[in-house]
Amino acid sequence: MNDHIRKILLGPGLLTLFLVFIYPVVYMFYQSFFTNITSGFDGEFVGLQNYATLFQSGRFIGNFITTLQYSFGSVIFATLAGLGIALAIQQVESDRLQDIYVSLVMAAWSIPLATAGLMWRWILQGQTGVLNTILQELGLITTNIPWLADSTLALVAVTFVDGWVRMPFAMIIIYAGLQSIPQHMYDAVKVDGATTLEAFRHVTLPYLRPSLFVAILINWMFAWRAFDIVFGMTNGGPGTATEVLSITLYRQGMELFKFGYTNAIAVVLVLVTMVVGAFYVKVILQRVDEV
């Protein structure tokens, strides 16, 4: 294929780029030096007023930290779950009950998230919901737990089911990751007088990394941005316990119509994503090296 043609096959994809993602975002910085917005190009020109304001804010600081704690939280949750679901599946010896169980926990990921928010938020009602009938049933409690009115246990639940969520991502990446490690491997570490651990450590492990790099990359981009799920749940509450900086982002935009304030908010929210995913795909590249 000579130079021409991949110019012209790469035409087509690279003006898609342009129309979804660096137009809108090219578009949303330069908003952001704006307020007064009601349409279009018009508003009044204040430079970076509306990041002075967004990072004076008790607010928005509080509600960064929410969010770096609800989207690693959430990962972490999908990937040790993901890691041990693979790890189990994988020792099941029949290739048919294998297929069944990815499926069963891939079925997981095809609810919708909002969907997936209003299901928990009834489950974990204080007064009606199913955990804490249960949980009295079986004598482990004798009065309800507010699990989204306090602060600390809101910010739990919403963490939790985002994580919940995004494990059978993570599970069919490593799932995957599993399948491509050559069986001579454990035998060689096997004759060696290996342990189960052991061979963990030193084979599964280290086979494993680029596919947990992906799974963690993509999982905490996703929950870095997450919407859905906390909306569903909590919107934001009790009080702004659980309100993350999407959240944020509605609020000021749709309720407040603060368009200037909301695209500075949404350009910290995509620079962030933007530096993070940089660092983890050079470390990512730099670990496949060393398999």
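Being a predicted model, the structure only gives us computed values, none of them experimental. Positions refer to the first chain, counted from 1. What we label the rigid core is the largest C-alpha set whose atoms superpose within 1.5 Å from one form to the other. What changes on going to the form predicted together with its partner chain:
- Shown in the overlay between the two forms, fitted on the rigid core, is a CA shift at V270 smaller than 2 Å.
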Given for the second form:
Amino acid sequence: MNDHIRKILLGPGLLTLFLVFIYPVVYMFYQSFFTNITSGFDGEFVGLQNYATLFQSGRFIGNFITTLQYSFGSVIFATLAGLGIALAIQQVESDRLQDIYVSLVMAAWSIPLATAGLMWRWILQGQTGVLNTILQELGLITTNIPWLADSTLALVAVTFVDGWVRMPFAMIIIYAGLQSIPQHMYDAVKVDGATTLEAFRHVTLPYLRPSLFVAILINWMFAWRAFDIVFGMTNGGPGTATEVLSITLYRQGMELFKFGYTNAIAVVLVLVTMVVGAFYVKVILQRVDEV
Amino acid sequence: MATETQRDQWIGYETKKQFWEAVKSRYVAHAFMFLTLFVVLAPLTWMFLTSLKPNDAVFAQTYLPTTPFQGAVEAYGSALVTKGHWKAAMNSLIIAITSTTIVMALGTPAGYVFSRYRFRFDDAMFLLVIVTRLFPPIGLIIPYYQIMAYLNLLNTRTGIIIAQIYLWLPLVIYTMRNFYITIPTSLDESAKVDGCTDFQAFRHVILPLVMPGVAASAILTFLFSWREFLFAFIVSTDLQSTTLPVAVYQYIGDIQIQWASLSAAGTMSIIPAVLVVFVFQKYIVSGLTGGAVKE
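Compare with the form predicted alone: the form predicted together with its partner chain:
Every component of the complex follows; first up is the chain already shown.
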């Protein structure tokens, strides 16, 4: 009977997952060892040639570093902002107002990332963007700042916007973590005469560690592979200043049709994610044993 | 601790305490939240305001639209009718609803099995689910493109829906499992003692109890599916099948970007998502936290 229910309830889901996931993944790995496969299995086996080309390419190394800067910058901003906002919302007395604040912050999270990218591209436009207009009217700048046309500024801008869209998720996870801290812990340290800062350091932070861990890890994994924001804002430009690996992958694959080479990039991207993901999985599986 | 206390005395313990009490006050919290909400909502508002301006008036140095009604008719008219984005809106809706239905139908029972039964390779199968969820989808665009081409599914809604099943099914299995875990197994057992079969225990006892979790997962899946850009863009650029976020991006190819129409299309791609968040905030929060951590 047990066998039965497992097969019927789990079978269709797993089978579907297997079909829509495993086959493309195997095909991805397979292609990375071949010259361009245009259909089926028609390429020529070249071993690690695609990978060798990859790591000899200065552009790939450069884009790898850009991706690291982008993903770490985004996560640092998202986590600090998320933590600050979660703490602020918790200080608000009325539950209703807390809900409204959470909903409004979540508005930034719910919109399509590609739309968010285009929206910011419009705001940050060098000549006609509203940010420059506002800064000029406030007298803070005299000439327009080319936010998306300058290499350094463009990378800062896309990193900020990526953090902007990821901040609400960090906020939610941290906010949920905050609510699980028992009030009597705060009462206890208050009796000891602890200041707010000490209570934060000795009660809040230790309790928040799992939430922060999850928020940072998940946001980083998603920022590491992020495509929509950069594609919408700069499409990797100016030049290759904001060309993160997902954009490289898209350009090499869907624009230049270098399938073998592109899949080698994909494998590198996947392996880095999986190394980091392993930490997350380890934590999850540990919890499974506790059930 | 001793040195810290000494240091506190040097700086003036009371001053320090007063400072942090002030930081913690709810007025500071409200002020901080107003600043946050400005950073969060101003860009959305600006896009909406732009969508109320005629295309040639967007570069004028006015913040508010001078002729909002006429502007809206022009921008939304151009996006919906001239560009034909009403089709993309329909596609988005059809694809999101179909994907959500399929993924929920497959994932809800699967999550139950993972939460209740131990069997051969159970950890390995569960690992497959988590790995699928963490896997970077961007890595699969070439294989997907080729497979869809082979199956003649490029520029079809079916092609996008298949990709969406890959994207959201593992999330639902995992999130649903976490919701089932919060329901005590003693309920299944007592149902079986009362004569229920395994199926009846699941169908008549556990499933009704986990309905808030089902709702949370379904709402999240709908939202994620509505927002999805990459696979919709890879599989289809044809208005007969593509989704709203992809349609918005198509303005970028124009020689002169029509920012008002783009903003109108962008606003249309945003409004349903924002409404869903406002109405179902509680469910979305529980789904997100359930999908990220166990409780």
